[in-house]
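Below, in structure tokens: the form predicted on its own, a single chain.
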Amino acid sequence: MTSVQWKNPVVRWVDSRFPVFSWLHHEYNEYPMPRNCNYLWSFGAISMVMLVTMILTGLFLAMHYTASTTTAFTSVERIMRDVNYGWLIRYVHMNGASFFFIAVYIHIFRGLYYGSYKQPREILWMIGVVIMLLMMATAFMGYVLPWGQMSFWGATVITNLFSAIPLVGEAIVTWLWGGFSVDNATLNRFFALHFVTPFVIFGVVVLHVAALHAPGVGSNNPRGIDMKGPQDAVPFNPYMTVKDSFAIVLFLIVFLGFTFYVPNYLGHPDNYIPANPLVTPPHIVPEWYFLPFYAILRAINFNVLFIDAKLGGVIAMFGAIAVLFVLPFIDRHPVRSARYRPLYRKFFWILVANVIVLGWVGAKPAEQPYVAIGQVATFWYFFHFLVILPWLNFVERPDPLPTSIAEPVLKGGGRLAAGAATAKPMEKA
């Protein structure tokens, strides 16, 4: 890290003893970025903005929320009606969860398309999957807090799934509930955990960024090839800061449009009915961002050898996330970007369509033909990762790669020296 001569005497004094300003200058000013990164690379920054938004609005909501089964629902109504701008804080927090997942899902699928999970970014990718798991846990516990019908029954159904785990399942469920049913102890536990986990997510995000900025790692790019020299790179500031800022503004415009004009569009009307343990909703569904995994859970409605249907569904649901975690060790093809992998590109878009179908099925009742469609879509999800990708490792012949990032950008102006330009494309991926 190069030393910076700061003009401000206070900054210079602090930096000479604790070089935080030099570190920030290196990491977020002169840090080299591939010159061809497009706006899909801005969704990491967008996700960070949404995380901070969720933490801040959550802090204000926690000041007025009461974690009690007798007053939780009314305390949320009081926030909406009596607290100054409480309706705005709650709607920003409620819709912020959905848009946080939108940003993260786009971020993940961008990584899948451009091979951002491949060497040397395996640890970076796996930390990202951990962040997604923590987000899911946080969102699930937050959905319980309003204590509406869907909150109560969603908590009952999802926590009951752990009872399928052999030997320790019942003990886990009792611990989660704090008793023998979803009740006041459950709500208090979920509120405490929901308050703490965003800060845990923030800490893991710091690790995610540290893994990205580790020597020899750095950002991937649409070409999927490493930076070969200064002609391939631009400093993070102002190039990426301006691009990220523009993308963040556009994203916030859409987000605030939902917040102000259709704040309940992504929610469920049953959650505006107080929780009633004696009345089961006709159709229990989670929030939309859980629907593909919920469809995978419901798809396993048959016993497999000594594994009953309930345990099989739980294994499949968590397996859908676990397969993402080990993806860097499944897809070993030397070319990263789907731009140069014609077969992989086709299967990628089939996977995207398949996940959309799973989300659609997850929102439907557990009846035919939705069950059969969900089973086919679940089969294809695992078939893609466990069969298609290993098969492509051996059979796919990629298109020729450019000699450098700058070559396609500058129409040949960034070519490397003749010796480097004659290397085989497969060796450069």
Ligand code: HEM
Second form
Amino acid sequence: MTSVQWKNPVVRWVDSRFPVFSWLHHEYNEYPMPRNCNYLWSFGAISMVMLVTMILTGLFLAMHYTASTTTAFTSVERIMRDVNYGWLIRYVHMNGASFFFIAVYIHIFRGLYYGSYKQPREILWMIGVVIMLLMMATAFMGYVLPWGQMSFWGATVITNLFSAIPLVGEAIVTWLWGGFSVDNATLNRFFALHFVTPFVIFGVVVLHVAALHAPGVGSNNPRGIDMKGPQDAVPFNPYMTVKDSFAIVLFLIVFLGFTFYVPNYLGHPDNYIPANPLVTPPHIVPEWYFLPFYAILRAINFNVLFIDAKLGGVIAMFGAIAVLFVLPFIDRHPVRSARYRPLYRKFFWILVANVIVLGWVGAKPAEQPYVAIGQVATFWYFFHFLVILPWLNFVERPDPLPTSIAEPVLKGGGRLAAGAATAKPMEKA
Amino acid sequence: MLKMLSRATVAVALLATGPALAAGEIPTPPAQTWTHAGLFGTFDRAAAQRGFQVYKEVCSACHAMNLLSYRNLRQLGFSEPQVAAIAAQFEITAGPNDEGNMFQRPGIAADRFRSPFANEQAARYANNGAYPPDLSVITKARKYGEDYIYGLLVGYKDPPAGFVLGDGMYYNEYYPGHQIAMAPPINEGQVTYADGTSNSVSQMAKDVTVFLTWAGEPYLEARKQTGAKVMLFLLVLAGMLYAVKRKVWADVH
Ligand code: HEM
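Same protein, different form: I have the form predicted on its own, so give me the form predicted in complex with this ligand.
Now the full complex is given, and it begins with the chain already shown.
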């Protein structure tokens, strides 16, 4: 770490005792960023903005929300009607959850495409998968809080999944509920947990960024090759700060466009009907960001040996996340970026289409032909990770890799300007 | 690659809409034109006021609107004395008083809309076992929103030949399953409008739907107006940031 001579005496005083300024300077001024990163690298920063947005709006909602089965629904409506800008706070929080997932899903697929999970970023990636799991738990519990029909029935369906666990399943479900059905006790604990998990996520994000900034790790890039020197990098500030800011504002335009103009588009109308344990909605569907996993859950509608369909579905659903967790150890092909892996690249796009199909099936009733399509897509999901990727380890012959990041792209009429690869930017720092 | 992906997405989207229509569970009501639709929409105050009259004289016999208070009507352009007069038409149970008893008094602006029934059981008992839902957020609680509500109110028809209607049920073109326990609530000439507007079924249905939409989203205008300012700000900011970004990166590209 280069030590900086701070001019301001107060800053110097603090920094020599607690080097927070040097630290910030090192991590967010100097941090060398590959010069060729595209806008997909902004989705980490965008996710961060969304996380902070969710925590802030959530805090203000919690000041007015009451977690009780008799008042939860009306308290949310009162926030919208009687709290100053309450409608804005609530709609930002509601749409923010969706756009947080959009940002993080793009962030993840970026990682899949450019092989960002590979050596030396395995731990960084695995921390990311933990974040995703925590986000899912948080979003699920948050959706229960307004105590509408989908809140109640979604909570009932998902908590019931735990009853599939052999022997102790029923006991676990009763313990989760704090009673014999989803009720006041459940709502209260979900509120308590929903309040705290975002801060846990925040902590894990700090670890995530620490893992990224660890010596010898750093950011991957579209070419998937390591930086070899200052000519390959730009200092984080001002290059990434300004680029990320621009990307964040573009993202906000889309996110707030939904929030202000179609705030209920991504939600389900049934959640404006107060929860009623006696009336089951015709279709119980989770929020859109859970649909692919929901489709995998429902695809297993048959027993496998001693594992019954329900347990099988739960195993498949969690398995879908588990394969992501161990992905760095499945895909051992030495080339990171899909740019130079023609076969992997094809399978990547097939996987993207496959996940979209899963999401579509997840929103459909459990009828034919959706069930069959969901089963094929579920099969393909696991086939991709468990068979195709290991197979590619052996058979894929990558295209020739560029020798460095700064080396101009010569093929296909790319820019050939002399001096395009100067060492200038990083030297500025 | 992107082209391929976008083609795949379009294909999936087309697939997605096909079967949804085929399943035919919720018939699609025809889209109406609403002054509150669009980027800069505002409520038609006169229609909403007439709609309130329809609600008060017709629907409120069966349907509660628990999330609204009489004071909220100020937003529709009713004056303070008008709101006080409207509220005073209702006997509200208040209390307990110093002796511990509940008592009746005329409503005041701060009171919530009076509910027609004491509880769900009483409502069902009076309606052949069917429950008239609270209408406070009804336009947000149904697919197709206000188009559906309007469609429902004007959608009563004779059942097609061979359609078996349950006892006390009515055939409605847009109600899921077509059998609804609510008798056609709006009938020709039922309400007399002070402003001389025609009191045809479709006019009254339209007016009450505007009122219900307002009731469900009373901050709709604030939302759209704030949205326009925020969007304008963000677009300008994005333009400026893009210019700065170009300048900063000029020596890299
Ligand atoms: C709360 C959610 C998350 C936040 C706030 C967050 C934040 C960030 C930030 C700021 C970066 C650096 C900028 C970038 O490369 O985009 C980053 C990088 C990364 N993140 Fe995340 N992240 C989140 C979730 C995830 C998840 C769920 C995964 C994977 C399952 C993941 C995997 C990665 C990887 C592999 C990198 C390094 C990428 C590269 O340099 O190519 N992150 N994250």
